[in-house]
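The chain below stands alone, shown as structure tokens; this is the form predicted on its own.
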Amino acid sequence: MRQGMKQSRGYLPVLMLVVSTVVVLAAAHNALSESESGDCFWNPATKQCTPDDQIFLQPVAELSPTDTVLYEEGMKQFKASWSVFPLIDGEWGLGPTFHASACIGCHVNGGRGKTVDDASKTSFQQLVRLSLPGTDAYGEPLPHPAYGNQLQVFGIYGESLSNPVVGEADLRIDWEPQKASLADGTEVELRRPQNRITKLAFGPLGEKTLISLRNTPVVYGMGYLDAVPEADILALAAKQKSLGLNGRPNYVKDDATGKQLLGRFGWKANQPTLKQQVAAAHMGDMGITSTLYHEQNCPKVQVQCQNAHTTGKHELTDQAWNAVTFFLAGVEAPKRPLPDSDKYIQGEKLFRGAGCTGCHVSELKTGKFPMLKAIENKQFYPYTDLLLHDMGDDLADNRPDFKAGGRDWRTAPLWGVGLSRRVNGSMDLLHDGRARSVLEAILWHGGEAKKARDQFANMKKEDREALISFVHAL
């Protein structure tokens, strides 16, 4: 839709990004070993084996025919590539700056992001949040004056054939190794990300800028999380006080009404509803306007971005917005298996005994959910409390977000973790993807979780393996 761009060079980066997305999808699928992809994943909803790359994109059971049509429409939109004039191979409206050209480009097969381990390559399944110290009247972080609230590594304007993509900056990640020692003498190599931000197009970030690296999360089960009654979440927070924990809700701005609502989505629970999450992701990650977010993310210093021509219409129509929202509400989470082995039973006992279920609450229940009645009043097993917890200095990004402090993170749901590598080759866990396994993720826990982490580190090897096996089975 940006007709003011130079056609001889402007659409080349978008075409290259679309091609790169296809390559990423193919590479992720090909990365699966024969033993992993050869096992049948039996889907109880469809009553058939599900291909590995579709495990995280299955609908909930009992969708009506009308719901099924809307679900499929939303899935198609979720997978669609966004483009710019004069290309005709996608939805028009990408950019002017962006991080991906399609939802599926980062949420590969609906799964989590895969880190770029080669520090010579640009990272794009991880993104960088930016802000300045302080907040607005609602408690929202203050955007950077030159780069906004998120660093965009791509843009629709190219400089030359040798340098076709010009975004706001280039992001690469250097992985700093460090060791963790367990009680039995086992040493585990961990890694800590160091952001390397170069080619800043609009001046330096400045020493006071708060920077937070974020990995792409999974998309399944979001409808269930949206449908948990607020009272139930607050009751969990009250119960945790007796356990010596301090789970707290994040209250964030509903951008449609200006009211404060309970945060549920995002690494710091900074989005209140699934519908707002969808609109915010389209704007933040792809530069797609909607009836909720009318203005492009073009700080005043970005003159070319400010002058980009548009049709004057919202690029994400309400119909498409509703379809994607419904699709994400209707994506089923992998079902929790029945205890089928002594190792599983022992692992669950150890998981509870270490205190992990204080935050990773096994069972929640949905309430009324008019968007999708098929999931109303359902028990489900996400292993989260949707609350914020202090996770210690090692995981701190020191970037507050509404009521979330610089050491706070929403408890990550654990369901489906063991299938992650089968889906798209990734087992990159925690908010920035630093943990390459459940073992590494546990060992990074600090703050309120330090006691549970230390209990795990003091276990015998066979007990640690049983606990990890249990988590993989969720």
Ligand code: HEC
Contents of the next structure:
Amino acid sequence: MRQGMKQSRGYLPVLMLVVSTVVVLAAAHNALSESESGDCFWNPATKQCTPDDQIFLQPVAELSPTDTVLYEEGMKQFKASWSVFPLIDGEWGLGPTFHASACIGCHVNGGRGKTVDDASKTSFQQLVRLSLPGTDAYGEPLPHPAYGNQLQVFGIYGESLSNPVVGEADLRIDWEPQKASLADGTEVELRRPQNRITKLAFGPLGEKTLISLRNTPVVYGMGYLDAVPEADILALAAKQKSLGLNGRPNYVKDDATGKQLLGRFGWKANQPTLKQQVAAAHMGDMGITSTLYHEQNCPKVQVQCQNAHTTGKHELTDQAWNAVTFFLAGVEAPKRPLPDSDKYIQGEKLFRGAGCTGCHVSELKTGKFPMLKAIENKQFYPYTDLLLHDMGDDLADNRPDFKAGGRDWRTAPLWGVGLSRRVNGSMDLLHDGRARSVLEAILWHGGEAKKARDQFANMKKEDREALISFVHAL
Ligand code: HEC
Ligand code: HEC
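Next up, can you give the form predicted together with ligand HEC of this protein, since the form predicted on its own came first?
And the full complex, kicking off with our chain again.
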């Protein structure tokens, strides 16, 4: 089902005509992005050709020479491998428990994570959030007493080889097939993940534990999302009521001040700023302390973890933290010349007509952004409203996160989505990576998006294809 057509650009129109009755939908919807593979990506802004693996790592235009130095430093840090004292390679500070040793290990080439189809292999570009029911005084989910708020699958060697820090558990995913039928009789095979968490080192998780699987998202265009004025996002929420939608902002804790801020990052918008997101990723995914998160991630029962030799309180220096934040703020979302074809125009019309733009808002504008003036007051096209929507039971993780309920997810930005597979081979969409294509992603939409999903499922084949090609071109 997932095999796209490997045709060169020239063949495609002819081929599309000939095979329209034969090719299954799931193959056809990849046509636009796959048809470009093999070429490099032509960037009209820089008038340069970018190799596929670099498409999601291009800087915004107009970086000053000083900006460029900081950007490069941040990119180096983003790619750097963290290691355990006193190994020679890498920055010291990894662990004591961790999920990966470099940002780029999950955000491969700046792109999304790839799920593991083989259930005998550990899944490491997806992670699992954990909590107990209830919240703390700030509305934050309560960490599991033995495993914290995220499962760490690896551990470093601690005090001695005979007394190592072990990973907390092993994470595998079993995929359960599920069928969806479209109005014209086409059947599409979907898959739903079942977490298989084994080798739990500190006892069972317990029945009450809330578990949420998350795939690694893309990280371009983060500066733009950080720089949208809050008032604009709230205005979108207010406007949506008239469309029968119920987009809501998340409000989350600013860990530096304890204040409530609008959530913007993460699948449930549970991080308020890019800067905090970056420190939280260092701590949560790699066990790297910083001036924001001083303490190693070692719940009380994890004695080896607590006794492990670590390099101190601030493994991530403020300089490195700023550099990574600046780098991510400065990574451009891929821009393409808008195809001036009938099919594209038709696709856009259908996308609007089905109500996709209610949530996937095409155009936003940045306001003030002192960190990177180059992106201030700029129009941009992310296809998100940064709001939470009830997406129905099928997508629910039933794990609330601040104001986000168990069925709520932040509208995923759609910019650049069609280039995903070219950049690192992954087109695994939605919060847990279950959808292997835009088609599958749409068919999982429920809740507030059920109407849009059903409109799509009722379209005739050519229209579905035009809509999907349009999404691939964003
Ligand atoms: C184990 C894999 C993994 C590693 C390693 C990792 N990330 Fe992530 N990253 C994720 C996942 C999964 C999410 C979504 C988390 C969520 O929503 O709960 C995410 C989210 C993000 C986001 C927000 C994206 C958005 O659209 O809102 C940014 C920015 C980010 N990570 C940066 C980093 C940085 C910087 C590092 C290195 C310090 C890093 N990540 C390391 C998996 C990883
Ligand atoms: C009610 C709001 C809403 C509407 C309407 C809506 N979406 Fe979404 N969309 C979302 C949310 C929220 C997510 C993230 C869900 C998740 O990760 O589980 C999402 C995810 C996606 C994704 C996956 C992106 C990724 O990076 O994983 C695609 C593709 C997509 N939507 C396309 C569409 C199309 C096409 C339509 C119209 C047929 C549509 N959506 C209508 C809210 C909406």
